[in-house]
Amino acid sequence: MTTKKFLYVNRKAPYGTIYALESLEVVLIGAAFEQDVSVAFLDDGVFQLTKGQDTGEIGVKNFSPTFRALGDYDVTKLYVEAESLAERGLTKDDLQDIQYEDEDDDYAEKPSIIIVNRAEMADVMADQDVVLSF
């Protein structure tokens, strides 16, 4: 049986709606069932990966550190759309340093975030068996 490729697309800001947290939970569930899971961040979804999030003033739990644990669940491909970053005045330097240990390369730490342009993101999406958008 061939493993299906799942892409979870995040388009919403991390707080203010339940979409971002729900997406993260579904990603973790999918990975626990050994799906081939990738995550894409477009539009305001790019804010989910920014450094230094402080949710104290809004009274909700900051779940952004959870993204750094995705590698432990074999979720190692976090695609971020370059145009979405630029449109929001962000660069790769504004994003968390999220890495995974590559067991096929003597557990070397490698970056999980992959910056792609819109055309490349379309190719990533076309290569999936299932695309779920949040």
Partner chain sequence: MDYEVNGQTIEADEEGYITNLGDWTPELGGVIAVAEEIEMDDERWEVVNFLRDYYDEYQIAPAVRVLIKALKKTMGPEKGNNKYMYELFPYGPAKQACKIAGLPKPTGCV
Contents of the next structure:
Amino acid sequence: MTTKKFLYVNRKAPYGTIYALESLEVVLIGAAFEQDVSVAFLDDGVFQLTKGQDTGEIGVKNFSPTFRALGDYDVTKLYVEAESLAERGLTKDDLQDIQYEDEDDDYAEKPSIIIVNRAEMADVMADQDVVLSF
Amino acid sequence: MSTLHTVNKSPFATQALLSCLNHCKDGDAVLMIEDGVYGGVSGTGMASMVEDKMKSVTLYVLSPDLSARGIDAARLIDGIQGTDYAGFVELVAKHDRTQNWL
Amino acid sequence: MDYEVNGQTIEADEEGYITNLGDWTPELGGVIAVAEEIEMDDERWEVVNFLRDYYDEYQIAPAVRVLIKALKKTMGPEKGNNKYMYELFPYGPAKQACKIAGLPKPTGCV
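Could you present the same protein in the form predicted in complex with its partner chain, rather than the form predicted on its own shown above?
First the chain shown before, then all remaining chains and molecules of the complex.
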């Protein structure tokens, strides 16, 4: 079976709607098919990756720690759009530090988050076989 | 007579906050809840519009929704007040009507 | 399919996964294991504890291949393989071990 390039596009904030959680679950389930998976975060989707989320008082599960498990599922390319961060007053430092262990490099920890500009994000999107939007 | 307005959508995703602020009367209060809390953060593309409106209306955010999204209260626009669920109820009771901007 | 521990009823769904993660104690783990016809020993507890730690950190129960890959790294190839896992938990390590660990059914596990 030939490997296809899959991109999951996240454009929604984490808790106001169910899209973000649904996307994450589909990414985890889809990882079993061993395809070339990337995940994109743009527009309000960048809010999903912020650190320090604490949902204790709103009665829903805080799923932000799960992004740090994606590396175990061989999902190691998380593209984040720089313009979307800037419009929301965010910088890379406001995001969780998400890493994966490179098995082919003695389990060296490498960053999963790749900050790209809008034009580069368009290139990432144009380079895919399948694009799934949330 | 005054109105409590609630906004529950991100200002970057819909026009709800913009439209709400454009329809507020002097002395009204706006409470940002759920994804609406992103509208209270300083240094964003929306902040100056919110700051302008604060001369005539009082702005609140629901703190549990702020914490859920990992936003420190220190990052709010100066003058925006945090409130909890009990404070939400008090705001509803204090105003003559509540209008939700969905 | 609820469980009884020290006269207390612990709520579980029809497949035997407990409803409230906070209800879990090692004692309850033992009771669930009996229901699963699994005899717990150090090796099995090692896996169950690993799953609980993984859930604590990432808020998900790992898929089987993720579990095995992680055990291979931390405990070596003699434990990090399919055969060893299925010897410990014949009806599926993710399914049975997660149930005993008090975790939800792993995402994508049917």
